[in-house]
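Only one chain comes next, encoded as structure tokens, the form predicted alone.
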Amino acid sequence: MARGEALLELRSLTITASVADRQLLLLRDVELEVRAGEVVGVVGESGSGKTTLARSVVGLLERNVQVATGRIELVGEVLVGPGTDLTHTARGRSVGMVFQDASRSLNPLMRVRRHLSEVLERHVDGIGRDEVRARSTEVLRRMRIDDPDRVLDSYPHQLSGGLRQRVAIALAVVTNPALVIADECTTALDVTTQAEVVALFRELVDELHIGLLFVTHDLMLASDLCDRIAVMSQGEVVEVGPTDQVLRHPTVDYTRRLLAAVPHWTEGASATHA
């Protein structure tokens, strides 16, 4: 897709959970867009609704959680709406997902080669064995892995945390999806590895013109990576705008409090990525 075209659109999205004999409101009238070649950060405290938002796009909500009203569109087509739920067909094919803990998303009994081949064979129609091999090697090189053959033949426990997370990202992008969702995927990494993963994401977005929905509680990380930021509180998007604008000139008290809670953050601090 051309850079700037709308990929993901959330329109008046309201999500509830059935608990005992009552309904809990998890998301209320959420409006959000992600465009091709853009990184949109979703930030907020734990329990603000960030993960619920991310998982609604790929149909990974808990059984007692449901979309009450509104819709989710992907590349102009309704993905979730009244009487419609096509998340099972989009997940892994049109939308890639990177979870918080790579160790839990990788099967410890499978080599990396098999992880990649299973994803490709399931989501890419008519792909042959030679192309599977070629794309598996290519995607690891794109992850800045210098020795892809060794990694392909490794089990997850034989890799460092940073390499496991790169493999998890590779699994999310190997099918050439339009959109990637990263849900707190740098939380378990050290600061140096976090910076490397952020740089990798930026490179993927700029080169492939994919959209990236980056869910994080880390405002410093979001300031480095994101083009726009959506601030969530109690299931609502309370502020959204260009990263520099939101972090320099927040318009709501909640955003100001989030910024004030960040160590070493100074008033008027700006994002390093414009």
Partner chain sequence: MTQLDAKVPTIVATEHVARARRRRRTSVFWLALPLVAIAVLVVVLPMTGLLADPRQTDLDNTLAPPVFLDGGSWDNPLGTDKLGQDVLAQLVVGGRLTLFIGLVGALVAIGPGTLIGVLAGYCRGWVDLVVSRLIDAQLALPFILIALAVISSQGSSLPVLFLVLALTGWAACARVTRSVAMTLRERQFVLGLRAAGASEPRIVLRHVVPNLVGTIVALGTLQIGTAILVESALSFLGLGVVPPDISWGAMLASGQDVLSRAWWVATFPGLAITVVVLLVNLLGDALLTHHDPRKRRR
Given for the second form:
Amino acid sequence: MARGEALLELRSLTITASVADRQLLLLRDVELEVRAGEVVGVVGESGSGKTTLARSVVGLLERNVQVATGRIELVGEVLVGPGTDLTHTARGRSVGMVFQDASRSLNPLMRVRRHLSEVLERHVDGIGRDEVRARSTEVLRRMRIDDPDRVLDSYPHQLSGGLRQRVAIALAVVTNPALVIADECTTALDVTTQAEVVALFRELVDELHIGLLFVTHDLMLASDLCDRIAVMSQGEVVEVGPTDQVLRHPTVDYTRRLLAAVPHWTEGASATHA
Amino acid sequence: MTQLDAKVPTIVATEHVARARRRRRTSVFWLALPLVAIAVLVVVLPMTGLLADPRQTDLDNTLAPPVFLDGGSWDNPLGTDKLGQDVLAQLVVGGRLTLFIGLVGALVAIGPGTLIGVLAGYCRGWVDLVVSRLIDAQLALPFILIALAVISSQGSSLPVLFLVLALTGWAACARVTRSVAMTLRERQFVLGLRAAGASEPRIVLRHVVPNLVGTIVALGTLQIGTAILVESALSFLGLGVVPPDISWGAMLASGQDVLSRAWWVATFPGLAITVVVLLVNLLGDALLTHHDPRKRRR
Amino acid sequence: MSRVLVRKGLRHLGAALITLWLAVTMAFALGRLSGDPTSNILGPMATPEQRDALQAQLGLDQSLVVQYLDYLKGIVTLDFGTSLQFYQPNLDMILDRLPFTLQLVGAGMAIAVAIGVPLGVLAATREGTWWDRTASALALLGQSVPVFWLGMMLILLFAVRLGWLPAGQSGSWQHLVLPAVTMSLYPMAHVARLTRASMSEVLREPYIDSARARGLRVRSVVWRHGFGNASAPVLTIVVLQAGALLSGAVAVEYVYSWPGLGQLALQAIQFRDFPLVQAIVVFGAITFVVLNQLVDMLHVAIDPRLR
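Mind sharing the form predicted together with the partner chain? What's above is the form predicted alone.
So here's everything in the complex, that chain up top.
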């Protein structure tokens, strides 16, 4: 995938929830794209619709939630559109997802090795046992895990929070998807581990030219990692643009208020944070 | 498009909960209603003189079929048993004893069970240790074994039946009330009362027990169903209610040996038990959901 | 690591022994509630001489403490006493009947699990739908029917009316069908309800969402990731129900004239064979406590977090 090519395109995406014979609007006319080798941050308060946006791409919406209008395209093909929902074919194959709570996003009864082999066997046709083993070790190495064999033979509860999150990321990228979605995936981690995970993501994007949709409520974090930022409020994307531009010269009030709510936010604060 | 509203979460939540709560309240009412109706019916109906005498034997009219089969008549709408006794009248009068056993059987299990459970959950320490072990040991003895042990030394009678029901029912009840009392004990309002200098017995009686009432009522309701099933099983085996007393379980026992010739003798009391126990279980379930905030979320 | 395991195991074993001791003590106390079962055994017409003789035979002429110690000694040395009506060691008779009951309970529990688990999973994966409500209602119905009455109805339909299957006795597999189905109903309902409750909790766990996001087959998500984690309480109830049924299937065995432990217990009680009743009660308590231990071990085997 060449750098700069549009990977994920959301076109006038509107998502509604039917609750007690009423239709409630969760996303309204969202326009967004993620290019290969690019990190796009989605920021906003809780309830602004950023998680709905993330989950719509992998088709993990609640049963009473549906795409009303608009479409989602992945690598030029319609994933979700009028009358089509092919998210199940993309999940794990061309889109990987990392969730908020790494300690609980792994099956407690399965070793890490089993998690990885399960995904590989599902998505890589005709893969042999040796290749599964090789790719599992390799992906953990890529996650900067020094002793992949020990981690592979561990159960989730035997690993630290940071390691578990790396394993979760490994699970999302082991099948070489074009796009990775991270939904608040650093929230449960301490500051040091957060920084490590952010650095890891940057490396993955730069080396593998994947696209990353990074959902967070943490503006500092977003400013460290993202090339572009989309600000969401009440189900709409109110502002989108290059990180520096959005954060230094916000055009809408909502973004200004978000920035004002960040303690010690000054112009250029992002530089000191990294 | 006016009904589209972007500020979703709060509205959704409150409306949803209120609606669900209303539905639960009405479901409790509609489940309790037929039970009360059945209870009133079995109490009042024999007084009206509309029914035959349930103990009147008629050896010329044994195993008469119910009215909807060939040879049936309105004299015995549900037929007669092997002694010519009217099945409908027996069903109604037997219902009295069965429901009575269900109610009292639940009370004798719930009473001591709650007391012991609250004591253990609230006092903790060695009391709790002893009680927990006792509960485990009790639950290690299947109910039928306890029944056998007691009945083999005591013979069968109504008081023995209640003793069996108390012995087999208290542990399950104590286990639940113990855990509820344990969480109540640590709740903010109890800690506040204690800090304010309220005496322990007062806290338990005025604040902990009232908070348990919902759970106890629900458990008691479910226990009624269990008691009726235990009664029917023991009476069926000839170890509970025995003739001339009539209960649904005793009717099943007398219907068993004529099953192939007169299916109605055993079928109707069995149906009656099933319907009543099902209603009781549905009601108990609804009440339990009502009082278990963990379950209420669903 | 392994030393921790050993210590844990020993503590478990200690707790089990205490539970067992309490249970057999309860059984002893229950049997002695009136102080003297002989009047009940012999009936009102018995002479004082007869009563004294029986008391001496049962050891009831000694003080309660001595009786209790004798009783405990009997249990520890696996001497369960001698039957009053069969003049045989109680343990031999229990072991004679055990295979029949095991057969019945095994078949019944297999049916219960084979139907109850999928039913509960179905209800949980379609929570709130018509499927769920139907499955839950069926399960509740199953817990409300007197099982032996269901047995009678099955006999009426399949043995008397249709003549497809034998109504009683044992022997061929055809004899096993009706009793096993009857026996399975209550545990099936219990298993279905428990599976549903446990599954619906597990399906809310983040690892289910993330398994779905990884594009795994629905089957793997529901069974490997979902039911795998929801199975612990189900396993517990299956084993404990089996334990309770081993000695507690009296009514079902009676309806089908099945020559198992339950029938033996019923005979014992009808002939007021006090030692045999006591032996069966103690045997039931021991199997139950042993199965309880087994469940704990199975849990450890399944869940690495418990190791």
